[in-house]
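Starting off, we have a lone chain in the form predicted alone, written out as structure tokens.
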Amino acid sequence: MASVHLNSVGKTYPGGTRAVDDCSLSVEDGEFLVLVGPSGCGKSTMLRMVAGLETITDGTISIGGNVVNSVQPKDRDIAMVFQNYALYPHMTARKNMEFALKIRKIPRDQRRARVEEVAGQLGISELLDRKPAAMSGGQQQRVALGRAIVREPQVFLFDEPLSNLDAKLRTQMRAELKTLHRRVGTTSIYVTHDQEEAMTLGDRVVVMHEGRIQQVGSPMEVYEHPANRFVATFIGAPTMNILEGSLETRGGRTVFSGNGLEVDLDAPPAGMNGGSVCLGIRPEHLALSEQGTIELDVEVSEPLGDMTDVAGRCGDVQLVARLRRINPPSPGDRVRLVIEPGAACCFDAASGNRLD
């Protein structure tokens, strides 16, 4: 296992386009990292970089304290897991996952006992003698994992490994894959567009955005402590409320108005009195209340179990709800909500940067 250093790294293609800007990261030995964002954000070219499958532009990067910018991808000692499985169509499972050990020489007897456990662990032993036309893509990503495993890399890279897959066995991969670090202890760093799998894979979350890193925290801070407008949209679904307006204050109480919506804040930003703001509230952290001074006209209602999504208008503004166990209000309606105490943050409404 080894720690996985950025530093100013940066990524131009011919033509101009700049992919990664000046980004530095620092992955501790057995970390799980992921890096999240929306398509065209610089994440899998980071990862490619890491690879060594893209050249870097600018700045360095280092494996296990050396640094590899020059180094071939092959004598990195990663392993790295695609999107479509990349598996040789003509091997079976048992010769795919033992390739690398055969290219390494390793003796037939170890390869073939490595393959096993591993093949064992992940449980597709009874897949060793199929090709993978004969596999299902759930099968065939775990044997492109287990080709993984069996390298005992410093470092695993996973590159949306799971996108192909549908819902329930994206789920199902994603608890088998943190079990499997938890076992395996590898440093692992995993590219997804997906916040849900950033959220419920990493040990700490990348947000990178046009080229750039947003910010990195543990997954709660990102989503609880936002660093910016972009990174507070991003993460969480439904996506957070912004409200654009003011604040200023009254009588000792610290008010938010704008588009016809008035909003006491029980925790405004430090010396803040005045001045453009967006507000930022999660739909979660809306709440029915008599007392409510935030009425909304419903336009859409979606019941989902135990909490309901609700979908309407106060004042110009549109906002989305979500409210936990009630009876669902119907399109129509008129409900009072009011904000969870502390669970508003604002925004630099010119910067977008969050406003303590």
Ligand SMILES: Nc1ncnc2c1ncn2[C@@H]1O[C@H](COP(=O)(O)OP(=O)(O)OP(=O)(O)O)[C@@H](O)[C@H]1O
Second form
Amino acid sequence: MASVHLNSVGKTYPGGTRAVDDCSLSVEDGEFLVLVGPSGCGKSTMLRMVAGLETITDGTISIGGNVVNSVQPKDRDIAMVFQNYALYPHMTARKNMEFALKIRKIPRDQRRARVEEVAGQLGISELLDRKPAAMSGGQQQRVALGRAIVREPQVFLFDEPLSNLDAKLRTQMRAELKTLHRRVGTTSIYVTHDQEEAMTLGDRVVVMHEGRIQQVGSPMEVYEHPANRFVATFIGAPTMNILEGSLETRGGRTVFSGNGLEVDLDAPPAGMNGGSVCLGIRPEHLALSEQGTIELDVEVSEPLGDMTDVAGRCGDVQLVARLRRINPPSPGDRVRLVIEPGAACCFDAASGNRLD
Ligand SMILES: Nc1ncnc2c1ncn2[C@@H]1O[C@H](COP(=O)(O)OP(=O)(O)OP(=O)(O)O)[C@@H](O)[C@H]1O
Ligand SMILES: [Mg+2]
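Since we've got the form predicted alone here, give me the form predicted together with the named molecule too.
Expanding to the full complex; the earlier chain stays at the top.
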């Protein structure tokens, strides 16, 4: 096992696309780190540079304390699992899993034993003599995982390994990956565009946007203290509501006004500068109240059992509220809402950076 360090890493592709820019990051030994961000933000490029499948334009990458910028992929002691499994179609599951061990000239008996052991852990012992074409997507992905695990690399790299699976299987495999990581403890970097997957899998999460790291933190840190508007709206579902306006102090109170709304805040944000701000409110931080100054004209009401997502117009914006234990309102109803104390966050309108 090993730590991985990126120091001011950048990548410009031939043709000029700046895919990754000035990214510095330390992945601790044994950590499960998730890179998350929208399509095209540079996640795969970053991972492929760690793997050595892509050259590095600027900065350095080190694995286990050694700079690997010019080390061949095969000499980096990493194993990568891709979205499309990338199994050899003409080989059985066993041969696929054995292949890397064979190249390393591990004796046949040891190879066999190791493959059987890992196949047992992954629940694919019965599949070992089948070729990929005779397996389901989920089974193929298990074999691809098995092929990475048998090698006992210093670092696992995963590029959206579950995104070809159906929702149920994805959730199941996610739990299995977590258990597996707990057991083997290998340093892992996992790429996904799915914020829920990032939140549930990562010891820490790295949110990327347009080639740059926006924030690094535990799942709860990035959820509760997003560094900027991008992170705030990317993490969390339904998406955080954003109102645009300004803050003023009236008789000791801090009032946000904008989008045809006036909202009392408990305290002025520390970085308040009197300029334009964006007010961020998570749907679950809105609650029904007779005294509420936020009047929502309900357009869509989605009961989810213990809670109901209510969407509609308020002032001149759309808002979503996630309300607990209520009789779901109907379209056309008007509900009054308050923001739970201390739950709103403020972002500078120009930079998007969090003010409080
Ligand atoms: N081989 C390449 N040549 C030129 N540009 C590339 C190449 N590979 C990726 N890019 C560009 O670099 C940027 C980052 O791509 P990358 O594949 O790293 O994104 P990603 O975050 O993995 O996206 P996705 O979630 O869609 O997989 C994109 O603008 C993409 O078009
Ligand atoms: Mg990608």
